[in-house]
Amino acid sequence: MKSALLVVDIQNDFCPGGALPVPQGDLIIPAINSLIAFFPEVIATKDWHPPGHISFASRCAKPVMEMIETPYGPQILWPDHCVQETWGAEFHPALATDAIKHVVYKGTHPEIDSYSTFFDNARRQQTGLHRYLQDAGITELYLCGLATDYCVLYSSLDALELGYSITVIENACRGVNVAPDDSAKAMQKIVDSGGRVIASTQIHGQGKEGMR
């Protein structure tokens, strides 16, 4: 099998001084710069909200973090994040972006958000990773970043789907953590749906050769 990496959102808003900081986000970029080393193929995707998207708590006038329901389901609120052409939507200055050969754009529809770098959440659109997972001939993925009770948990799940074997590198992410154990209950949720938890000794333990 072709493995890649999958970089899931480092980006500025995601990390401490940012607009919606996952706990201790910047912590994970040193075990991430160094997984990067071993894939032959790494990927990243960014948030890349236009002003005014639906998940921003300042269009509706409501308190962030309060549920709304949309035509797709409901929506948690948020501050507004990762806006298009903004330094809080760029990549952590930390993150060793030369190796990166791919970048995913999601959450780019104003009317619906995206946790999944695969689909919407409406699954209306597609991001395009699929047909260029496909195209590269990539069936393996790896996955790392923020948030692992978000976009980690979406995006593996629909890789899943998908008929991609996945493995998440558990100490290369971090959570929300809105409720104390979403983090768990996530990385529960892709092992009962078919998927690998391991840490990122393990991949250092394979070396360059197991990544192929």
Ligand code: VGL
Given for the second form:
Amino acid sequence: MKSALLVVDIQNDFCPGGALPVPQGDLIIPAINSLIAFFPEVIATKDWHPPGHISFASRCAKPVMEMIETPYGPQILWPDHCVQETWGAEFHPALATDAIKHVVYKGTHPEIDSYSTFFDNARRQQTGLHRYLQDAGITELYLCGLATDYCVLYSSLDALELGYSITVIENACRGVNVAPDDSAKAMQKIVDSGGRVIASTQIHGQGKEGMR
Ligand code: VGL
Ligand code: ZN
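Moving from the form predicted on its own to the form predicted together with pyrazine-2-carboxylic acid (VGL):
Everything in the complex follows now, all chains and molecules, and the chain you saw is the first one.
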């Protein structure tokens, strides 16, 4: 089984000082860097919105975290974040980006959000990640990053549905926690759907050969 590490949305806007900071989002970066050094294949994702994106509260003059209805269902409104080609959309400077072989961009459609790195929320378009993994013969994914309760959760569920074996490295993830237990619920949902949740110390114990 060929494995890859999927590093989710370690961007300035999701870290303290950014537009949509995940509490302690930057504190997981050292653990992620250790994981990056450990895996032969590393893929990263970027939330990558055009200005005026449908998920931005500023677009409809409504408060942040209010829900709106869209043709693809309910959508939470966020502060403007991860706007393409801006500082907020760049990887956090502490992230070890040298070993990242491939970057997947999501949320690029102005009218459709995308929490999963596989499909948009309307499930109309693929990001190209599934194709990339298939071409590379990768069947097993290890996920870490931001945010536990959005991108990590929905990417994990889609990956399981697509037939991948998935493992979430819990201490290398942090959640937004709009409700305080959202991250805990996300982990439970991943386990209930057939994924594994582990600590990064369990990976380092396996020896590098285990990841090939
Ligand atoms: C995400 C909130 C807004 C995520 C994206 O990918 O986790 N969360 N946009
Ligand atoms: Zn977003």
